[in-house]
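Taking the form predicted alone, here's one chain by itself in structure tokens.
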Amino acid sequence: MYNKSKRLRTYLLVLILLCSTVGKSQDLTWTEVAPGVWKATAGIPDKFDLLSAAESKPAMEALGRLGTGTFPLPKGEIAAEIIDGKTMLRFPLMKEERLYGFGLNFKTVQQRGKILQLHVDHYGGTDNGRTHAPVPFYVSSQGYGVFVNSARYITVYAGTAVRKDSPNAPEPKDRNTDKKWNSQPYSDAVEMVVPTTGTDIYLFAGPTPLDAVRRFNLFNGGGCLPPRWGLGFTQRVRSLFTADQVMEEAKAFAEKGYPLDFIGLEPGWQSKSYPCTLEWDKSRFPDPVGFVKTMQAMGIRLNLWTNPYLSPDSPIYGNLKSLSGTHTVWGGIVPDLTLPEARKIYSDQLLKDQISIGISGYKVDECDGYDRWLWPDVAKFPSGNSAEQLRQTYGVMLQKMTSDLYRRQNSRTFGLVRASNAGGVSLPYVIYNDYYSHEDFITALINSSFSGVLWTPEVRGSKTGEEWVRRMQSVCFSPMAMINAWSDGTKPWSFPEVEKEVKAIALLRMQLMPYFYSEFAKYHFEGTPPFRAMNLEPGFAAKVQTELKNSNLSENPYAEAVTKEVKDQYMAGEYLLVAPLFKGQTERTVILPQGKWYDFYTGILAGEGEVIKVTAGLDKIPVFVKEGGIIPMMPPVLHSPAKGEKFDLEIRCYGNKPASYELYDDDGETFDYEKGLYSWRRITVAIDKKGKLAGSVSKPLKGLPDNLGNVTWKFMTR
């Protein structure tokens, strides 16, 4: 029940003081909260928002290697107000600098120029701020990041609105006489509208956009580090599929040695879907321990499908019912997940019937849209929390649920997720859609860097065999290596005319986990993104081009421009540039940012800071790796190591420098990392007295983890 003299007391309360503020400028101080970290407030916040939703603490000591930097902005052109309830935001911006972020994007990297309504929605096509994550933080060229902590709708103006008082202004231009003319002219800020009446903000410090970044993401906590097999390959299986029809599909990858760590169960597990039960199909799964029992003997491990709103037939629906918003999907309650006892009750479901016997994790259907049968935003929730704030946090709170209850089992997982949001940077989840262009997909990749979340382009089918493999080849080069059957049962070997190339890259997926193991606790321990933008890597400058989208004016009359720009390559690590080829492709240009730069395949030189021009044929993705280049690599097995489990390490060396790279090691599977039982071996390249390369692998410290086999060395430059 609602609590309405509550209510009506704070909102007497909250009216009293907005008299005070409403249709005044916010006198902003700014106050450093971690090292590189400011924070200021503006009017009367919410209680509940991004941060608080996700729970997340930054990892202070980690800021602190990072340095406390410099206020990266002009105080006093950083503006605040209140107006009818509304929080009005503006931040200055310089002529030629350039903005990312803003979330999950997928057609567009460069988002300066953009109008923006922030809101979590399934992506319908347009990068105009409904998207599955739609993150209120951007980073600027000019090397810091802006945060707006609002668990609200907020609409950006990304530069594209110009104030008749502004110092900057752009000329006013003739259309009759002057052909620069176009429709939007310069804008000199980032304007914002919070729909509520404060909200707190924070700046984060560089000095470049990648140490903007990382201070974002460890202000969040830092990045998620998976467990090893979380990186090795994954399959989900037809919906309808019964017990025996998985075990069939895990015995058909080892007889044709194929690569499997987990397999995802899709809805056809649970007795009911759409609304859900949370409980076993009994007539599928007559026996869930034993056939738990019986795949992770394969070596397989199980993750579930699931969305959050649940049936009427569910076990726990009577004990939710009254903890849950008024309106319903599918039929099914949406349960108030701000309230700790319905989060208990949830949670004991999940953990009696599922993680207890062994599941390693969740996918986390429909939490993002669409409006049509999501809830509205005139649901009402018992915790007085406004259907917006839970639309824009839903996809948070299930991954924090459900990783705290994995974190309880000192047991890692690593799951899948349709909505995040800022906050959610630590949690082991991965975004995906039902969109389906490989070209954006590798642009959404690129785009998550810039806002603490992770994205895998899946595969789910193709009309030929070139498609196929070339998307097998980016998913392989991607947070989470994944092929989504569900609905048409496809396997690795479908298209047989390509199997052989298919199997290739996948088998390089866990050759390279060492490498991608210790680029995940970089994420987690230094706040870099595993995946990322070409414009956080040093020595890139392609420039962004914008040009008329047509220059006949009766069919383009406000010559809008489209911006060109890179968005079709990105670093994979800290040593690999990844250039993927898509559906008709045999060539393609690529950017090499300054420095030398080989092909990962041969060693040879590809190019020193330049654009070349490559050719591949299916066997191959374009990879490119740095100068002094270090890549750990181990055989090509067909499951991750297990706990405790040594691997022999080929250590492939590129370039003719001396070098050197921190590789990681744990147990691959707890969370006793955080007790200090970890390590990291530096590998050193050096040139011997022979003048010739040699390398070293540095000795484990006594009582800490030691997972490594025999170490042999490939220098790939000659």
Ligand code: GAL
Second form
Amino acid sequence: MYNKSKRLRTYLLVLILLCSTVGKSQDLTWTEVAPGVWKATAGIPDKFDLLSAAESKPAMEALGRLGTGTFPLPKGEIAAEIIDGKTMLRFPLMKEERLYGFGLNFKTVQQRGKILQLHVDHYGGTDNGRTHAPVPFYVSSQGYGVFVNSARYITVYAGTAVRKDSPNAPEPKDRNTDKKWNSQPYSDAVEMVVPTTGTDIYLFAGPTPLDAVRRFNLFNGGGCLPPRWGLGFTQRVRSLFTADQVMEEAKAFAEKGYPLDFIGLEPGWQSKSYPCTLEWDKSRFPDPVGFVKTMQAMGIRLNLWTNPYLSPDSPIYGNLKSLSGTHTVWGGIVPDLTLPEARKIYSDQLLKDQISIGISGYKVDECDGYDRWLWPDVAKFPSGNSAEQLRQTYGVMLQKMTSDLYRRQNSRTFGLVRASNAGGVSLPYVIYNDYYSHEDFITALINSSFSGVLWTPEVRGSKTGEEWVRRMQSVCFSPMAMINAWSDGTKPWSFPEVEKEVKAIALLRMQLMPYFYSEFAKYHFEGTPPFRAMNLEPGFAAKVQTELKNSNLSENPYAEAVTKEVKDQYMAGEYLLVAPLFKGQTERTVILPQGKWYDFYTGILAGEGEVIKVTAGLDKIPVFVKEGGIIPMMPPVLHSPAKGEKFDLEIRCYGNKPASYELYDDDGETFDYEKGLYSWRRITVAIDKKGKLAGSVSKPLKGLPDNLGNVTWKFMTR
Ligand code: GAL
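Which structure goes with the form predicted in complex with the named molecule, now that we have seen the form predicted alone?
First the chain shown before, then all remaining chains and molecules of the complex.
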């Protein structure tokens, strides 16, 4: 009785509040919730949103180090209104402003002029908002970010709509006579429909676009720090491989001298899949414990594929049935992962016979789409959260649930997932998909940096050796160096004509581990994406802007949405600029930002703030190093260094100026770094008394990790 009247009272209160907000523009009160991060609430937000699904916690100390910023937009020009049970938002846009982000797009980097519906889905070939990580966050070239924390299908008008009361509304033009008529007249706002009664909105200060991205990442907990082995090479074997075949494959890698840190088992490790049992198939894997041990002895970890939908033959089906949604996927139940008891049952199954016997991670498949496969929006879940909310967050919840299991064992993981969203930044997962355009994979890698997610341009098959080596080269300059041979069993050496080149790039990946590991630490501690769009690189925007000025912007006042897209080159860490070649290409142009840039392989000056033409044989992917670049490298080993194992360092230095680099070190496997057990080693290059460059590496404080063996120096620019 008491509960009933209490519920009624709450209901009435919500109703009154709702009525008082409906149809009214909302007074947005902005509170600085972290240095340079402001929050306002429009209407009455859902209880369950993107950040609560990810359970992310702001990295306040790191945000503090970035310092305060100025509120980035004119407050009076940000508007919110609740109409028809939906929240309408408006943010101002300046004339030459460009917009980046809105999730993992594959074909375009610049998003101004787009209409998107942000909806977790398997990417279907069009940048329309339906993608693996439709993160409602955008970054402006003016150096600020906007985030809408709602787990709803948000519709975005990214500078497309024109209000009649806008002070900037363009003059209508006569199409009959005026050549300057444009089908998409100038719009001075980003507008959004959030289909619910309210939402929290966040603004992130700059001053640069990269600063806004850093704040967004840190606000969501900071980037994940993979274990060292996660940055090694990984091979996913054919679906129905047996334990013996997997061991044979690992042996072949060792015999042929190809690096390998972990192997991914695909659906066949489970007794049934699509829907899954989450249980070993005893005919293919009769002794999982022995198998995992043998692999470990060979220096190889194992990652297990799964999708979340449970077969009636799964041992946890019975317990989860009443905790799952009304609809099935491939006949499997969909656990309501917003319920702690459902998560517990699921987690226990992963711990038992998998994590507890040494499985090092998961590939969480099929949490993205397509609509015709996944649960429909009419589905109901026992928690009362909607099908839409679960769709937007399922991938994030799976990442959180699985990574928590590893945290509990004080052991880091690094896995794969096909769906993510805001809050995913601190979860150690890389997104992949079934789409296979090499060019678009690189654009996705670029866009991942605006959305707090990681992306791998995974390699599966190729028609020719040339395509194979080009794809291998770019995957080795990405967050996860992986061949996914689940369907065709391809191996790195499958194309004998380029075997040498493929081996060289896989070993180069291993050599770059100290550099990439440090860059991931910067993702974690500073929020800087390890693989980034050129638009986030200082001195690049200026270059592109000059080019724009010389092209169409000044000629066509309506062309704000048109900018030169640079979607085929990117930054890998602080200093490397990567310019992949694609099938059929022997040369390409590369835009070098301001400052001097050197060829990575030779140290020769390549150019300075200019567009250059490069040619590269099959043995090289064009890579350039910024002036003062210091690249710490290790020997071309076949497995990443284990906990406590020392490794030698070859430090390559580019240019002729004094420079420095922060090298990160910890045990590479556990979460002890969170207790302060890590060191930053300062690498310094100075000019000595004889006028020559000389390098030194600082010692770590007593008791802090020190995994460096011999250090040698290579001054690449003579
Ligand atoms: C797909 C996935 C592939 C592979 C395959 C196995 O959904 O994207 O990478 O794992 O399932 O059936």
